[in-house]
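Here's a solo chain for you in structure tokens, the form predicted on its own.
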Amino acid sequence: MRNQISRKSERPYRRGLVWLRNDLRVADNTALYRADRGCRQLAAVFIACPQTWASHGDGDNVVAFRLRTLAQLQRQLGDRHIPLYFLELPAFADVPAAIAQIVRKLEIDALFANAEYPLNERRRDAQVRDALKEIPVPVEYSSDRTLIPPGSLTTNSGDGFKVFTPFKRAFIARHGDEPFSPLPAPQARSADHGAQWPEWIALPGDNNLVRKIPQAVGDYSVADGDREHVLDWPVGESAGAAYLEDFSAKIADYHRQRDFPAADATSRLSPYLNCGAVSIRQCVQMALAENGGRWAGSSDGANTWLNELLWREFYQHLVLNYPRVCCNKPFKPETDAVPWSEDAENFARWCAGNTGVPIVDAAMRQLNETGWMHNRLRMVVASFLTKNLLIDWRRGERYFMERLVDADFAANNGGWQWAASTGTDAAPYFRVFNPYSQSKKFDPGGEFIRAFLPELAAVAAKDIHCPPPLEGYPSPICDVHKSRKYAIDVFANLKSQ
């Protein structure tokens, strides 16, 4: 349950400790509130593991949205005269040591953290929680990031769901009723609050000072980054709420123009979801209003988004359940003697952008030049690599990783194994997004494929899908058809292996 504190109970502790990961918001913070609720005195701190974020791919632009928004955090724990500390280290290896440290020197008396699914991160928060018994200090980790806690919804056997729809279903039937209510922002704390904290504090090792930001963010050398377009996203909880009121306002024409990626039509929350400067159930209450309180109601457009939303929260928990995931291996264990392509050019030619087949470029274009892509082109140019260049579905995924600035893994990783017919669905290999139709249903006039491919400007839009050779733009990489029929033939050989 989210919320457990009694009156009885309120603020047991004196001195509580939040550690903040990807929830880095004030309102309807399970952790945070918690700890408002249970503890006197109030401080929270903020771990970056450079090595070990870049080990699981997320590149500087993830990076440096996930900072700025903790800067913009700042600002707002320290209207409540809540102060936020920062510590940078290697590793996630290094923080349970780092944390017991911080915990003995501040005199904490309780530690209070939103839970994290994948592998490594659960490893390094079991690894905690065993460093602070020794003290002895109490973990609390809340469910926060999904709508109910990941391994609580079950098969009739006892299993985490493999398939959506059956994920969904169970979802609705048992969790239905529920409000999702988001809860308040801590209350603020007198004004000598932050006074009762150092500024800073040492830990054994070079260079190891955990200090009050926002001056220790400046200094992170990521924060600011080399990809000048990650500064085109607002930062912070505000910015965040200013996108979901917006769609709330075009969410009712969602179901009729999400697919089209030159329509503003989308809601753009996904960095904020990721980071944590909204929340899930911010979300959910905003559509269900739209939807009369119902998740299956009289809005197309809020069915359409809640559902999207419960394909977050499978694949969230699909990485708790099965966490061969987080150990970059296929969920269906047979596709891994796929024989993919190693063909290194061609994958130089799809992360540029330079195939020849216009939809695909213009979206990874549209990814290396803003940090983000639309949803129904992850899908074609996944589909594309995947399937007509053959190319393992690693390679892209990783490759997103390193570029998005709403690079998720749970998300991310469901996404490819989906479109690779490598992971958690009922639908066969043999679906493979044709690029030209694609194009043609969803991008008709070629409006979205010039704003990224200035080189076909000039081009008709009955020719702009698949144009006639024009100098200064590549010939298609592949023929769609016979690269499709050969990829769904080593699928179906594998089949039947």
Ligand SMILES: Cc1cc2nc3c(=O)[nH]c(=O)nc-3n(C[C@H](O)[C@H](O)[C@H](O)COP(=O)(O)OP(=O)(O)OC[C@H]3O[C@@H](n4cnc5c(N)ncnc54)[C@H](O)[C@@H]3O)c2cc1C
Contents of the next structure:
Amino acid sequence: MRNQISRKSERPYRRGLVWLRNDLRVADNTALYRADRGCRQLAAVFIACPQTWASHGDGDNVVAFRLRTLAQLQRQLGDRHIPLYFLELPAFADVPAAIAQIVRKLEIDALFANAEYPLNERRRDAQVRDALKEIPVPVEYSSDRTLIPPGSLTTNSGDGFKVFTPFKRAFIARHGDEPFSPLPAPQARSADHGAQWPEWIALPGDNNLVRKIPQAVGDYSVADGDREHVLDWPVGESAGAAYLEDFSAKIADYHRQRDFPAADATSRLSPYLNCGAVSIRQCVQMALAENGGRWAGSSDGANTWLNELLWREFYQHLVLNYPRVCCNKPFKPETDAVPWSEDAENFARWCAGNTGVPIVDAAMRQLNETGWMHNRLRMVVASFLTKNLLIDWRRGERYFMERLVDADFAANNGGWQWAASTGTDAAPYFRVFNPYSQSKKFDPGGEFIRAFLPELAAVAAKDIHCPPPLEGYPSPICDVHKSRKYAIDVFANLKSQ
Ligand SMILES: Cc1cc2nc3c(=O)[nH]c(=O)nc-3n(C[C@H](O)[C@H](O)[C@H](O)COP(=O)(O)OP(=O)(O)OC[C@H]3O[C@@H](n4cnc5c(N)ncnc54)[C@H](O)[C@@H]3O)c2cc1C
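Next, give the form predicted in complex with the ligand, keeping in mind that what was shown is the form predicted on its own.
Next comes the full complex, and the chain you just saw is listed first.
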């Protein structure tokens, strides 16, 4: 399906439109590739829906990253004389009628997009298909965000996998020999081609479809002082490619270094994968090349990294197979009865990185200052919030969405439900991370803590994980042993009920 437009039927459509969403790149973009091969004239459109994005919890950081990436993409498409139109509408509900209008006004013969899997996105896409049926204009949704289409890999009884290891085994058994080769970028069109498309068109209401991304969008700035660092992330496809290239030199050591937050040992590709500046196939291709073309090959580093990419795949499939996770519900319904604490002050201290537990605080400040947090620490702070403070995982999930530059519903929801023991294949409720042992094990010299907690800069390595009372730094928010025991009792009670 990915590249099967045959020579004979090449460019059967006169005018095609690619609707871009979280797939903001020209290379290995399945919908763009298929539109390029299928249409003699080609344009792209991006529709910003701030109201829906806000209702999904997308914060300024992820939105800024997305829109700044879009501005880069417009330049790349412009170099190929393929116009990119921009439209802002409040909500997904406004999209189907608007796309029908655009299709009519631009005389589009076919619409192409890459499929998205959360529930609201799927509903929106089905409504767009229905709206265009009336014209009639065909709509083609391609599988692109994942290696294989969610829903296509099932257990023997036909259900979606709920447990990672059998999912991984089945994936490798059925798809382990596939090269997952990236597709080429669209060919450049003539300058003439660009000139055949209008600069803007007026849509009903106050809406304009414009070829120029408004300056405010391209430069999207994050006003809050403490979030300025988010702008340090370079954006666009070339930045994503540079991160991938850079990581290819480190991948061999990934299995040894990846859990140490002070080491720059993971790829930091998550923001690029999530907005689509890098494709999952480009990542897999690099890792397979390191690994002799095999999923379980000779490089322990590549094996471990490929495993992480499969966790990403697993969570994306889960969202389609078990849409209840999109409805603010735990995967395990019985865990909805946990008597979560409503302590507003404890939650505020966790958010601000003021709990008095250095590794938790340093991690939260990394999130607040850079828009990103190391994976080991995401697990530590999520466990701390949901078990030691017994605060509802959904509040932590929302705070991460608000702050992360790589915020992604599937991975974030999966990670939070894993840590809170409410999810599928989650951490068993009686296994609660001890933040002090995690700190000693993964930041033994306290380098990471010192980098984000200047108030502990002078504390010796042996004391930094659990410092003595210190002016300017709070004492611990809770006793980790007592709170751990309490959480285990709460979860055990649920089981017995
Ligand atoms: C509570 C919690 C919340 C999380 N929220 C998000 C989120 O909003 N967005 C997000 O992309 N990831 C999330 N993760 C997963 C993971 O922490 C990040 O993907 C990873 O830290 C990104 O850094 P990296 O690109 O250097 O990862 P690398 O270690 O280089 O891994 C490569 C890629 O594999 C994928 N990946 C790695 N680990 C996981 C995982 N556990 N689950 C799913 N995919 C994974 C990511 O796409 C990542 O970019 C969350 C994990 C937890 C425990």
